[in-house]
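First comes one chain, alone, set out as structure tokens in the form predicted alone.
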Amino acid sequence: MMKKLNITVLVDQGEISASDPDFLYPPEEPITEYHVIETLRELGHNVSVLGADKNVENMIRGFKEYEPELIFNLTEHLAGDRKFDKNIASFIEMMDIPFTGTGSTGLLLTRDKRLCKQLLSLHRIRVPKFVFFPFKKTIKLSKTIKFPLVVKPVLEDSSEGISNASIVESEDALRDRVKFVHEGWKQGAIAEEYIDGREFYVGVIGNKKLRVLPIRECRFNFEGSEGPRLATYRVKWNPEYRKKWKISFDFADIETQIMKKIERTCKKVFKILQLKDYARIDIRLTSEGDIYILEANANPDIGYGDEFAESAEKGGISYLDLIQQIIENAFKRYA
């Protein structure tokens, strides 16, 4: 066990309760801040609350004021805008302090969907094939991919903008979407190629040397063809949507050879792309078994019942654990 820490948890601005800024006490609806908070404090760290500001001279007197030899990284976003989490990062790294989670660099190749699947292809790991296209450019049809494709916007997470109406199988479904995602993000769109398959939740801990933590897969169990084919907004967040679908989110059941391979894969894909302590990797796995690379989420939730806690649960890793873990990650790197 190492020794207590001084801990400031930076979190977005509008996560602070004005009643409770120290989230001293549960709130009504159990957030992974409160929960990364109470934890911290459970493990006897000396903890302070801190909220990411564009006003930077705010956060500097913080970290004057607080001395953290660590700070523990929850933001998502600055000012309600996603891009900047990677300035949040580089600001904490010119102030040359400690912190858990992925730096400036990770953040920026994760967060581009491009970007990120650019930089797989040229490393052979497999990515769908895609298309970008430029906000406020002409709308340029490529013969180079086929349909059906899937619309995203370049910069989001969370599913945002995903839509059971983001698969499209014709020009003109593509350019109505990608209008829209323009229009509705003010921001690039990417459509890539539908890979039909069972898709996992790969979270992956540690450094140096990492670990697959046990797998996820979201399962969509209907017959037919009306209901979701990917893992669209409604599907992660609303229940009673799941439930009309008959999706669900379990452990997944995976032949040996296949689970070293996705493992391997994983772990490439987690160094390559400069992710640091902790990191989920969203796949698709052909019936030829085939990996495709969906997505690279670079600090994913955390809070106690989210699916990476639940993964850390069944690897063994208690909550407690789970949150030590990643600080002793964090502190080895710049020890």
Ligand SMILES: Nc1ncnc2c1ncn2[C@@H]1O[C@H](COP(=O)(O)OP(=O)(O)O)[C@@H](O)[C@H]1O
Given for the second form:
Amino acid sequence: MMKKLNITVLVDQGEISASDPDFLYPPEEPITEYHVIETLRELGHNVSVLGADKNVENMIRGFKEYEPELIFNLTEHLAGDRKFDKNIASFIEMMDIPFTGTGSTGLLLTRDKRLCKQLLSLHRIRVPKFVFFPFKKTIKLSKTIKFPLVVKPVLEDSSEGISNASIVESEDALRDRVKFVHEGWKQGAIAEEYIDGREFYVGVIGNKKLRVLPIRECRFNFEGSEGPRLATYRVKWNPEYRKKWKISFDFADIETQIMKKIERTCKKVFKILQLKDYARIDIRLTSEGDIYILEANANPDIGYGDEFAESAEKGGISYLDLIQQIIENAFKRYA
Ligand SMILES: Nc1ncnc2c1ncn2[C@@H]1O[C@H](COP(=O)(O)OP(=O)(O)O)[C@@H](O)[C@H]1O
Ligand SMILES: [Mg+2]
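Mind sharing the form predicted together with the ligand? What's above is the form predicted alone.
What follows is the whole complex; the chain from before opens it.
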């Protein structure tokens, strides 16, 4: 067990309630920030909380006042803009304070669904073929890509902008959906070949030595169903909708050989994308046994009871241990 640390938890400013800025009381709706902060306190660390927003001076003032030995970085966006997650990390890097989780390079590589796939292909990791449609440019269609395609905003996550209409089967539908993404999200659209297969979420923790946690699966009801074939926004966030279409999230039952292959691949992906301490990799497995990386999440939700914590628990790592391991992993990188 390492010594007790002076830790500042950096959160998205919008998550801080005016009536309880230090997260001393359980909020009405459980939120990750509260779970992590409460657990750090339970572990005996000295915890302060700071909000990240565009007012950089406040952050500097906070860091000077709290003098953290480690920052627990829970930020996911800057004033609602997700592509600025890497800038917050860059800022902490410039302040020269150790912090948990992926740094600015890894956040840059994973935020951009196109860049991430280009880099992984260079390393011969299988990813869906894709075409990119830059924002504010005329939509030019390539002949080499095969339908069906999945059209997504290139810089979002949490299935933002992903619904059943994201799967397109024709050039007209593709144009419409790309326009929809450009107009709605003010960013480029990536159209990937649809990978038919089982969908897994692979939690990885560590750095030099990586551990793959028990794998979760999104179980779609493919058999003759008209229901979703994607983990759309509604699939992820609406339990009623999941019930309607018989979709569930559960631990995956995977044959040992394939499991080993998934573990090897995900560990490689973790390193190539410069992920740190913990991350979750979303993959699909085809009936031929091919593993496709859909994306890597440098900031998976680590709230109590969330997918990642459930996987850890199943792997014998209690929530308390998970949070402690994350800070130990982070701290070791700076030793
Ligand atoms: N190329 C693809 N083939 C099959 N399904 C896909 C593909 N791309 C995305 N999906 C589906 O859409 C979901 C969300 O896509 P993902 O790239 O993980 O975006 P997000 O960052 O929003 O989670 C995936 O979990 C998967 O169900
Ligand atoms: Mg995903």
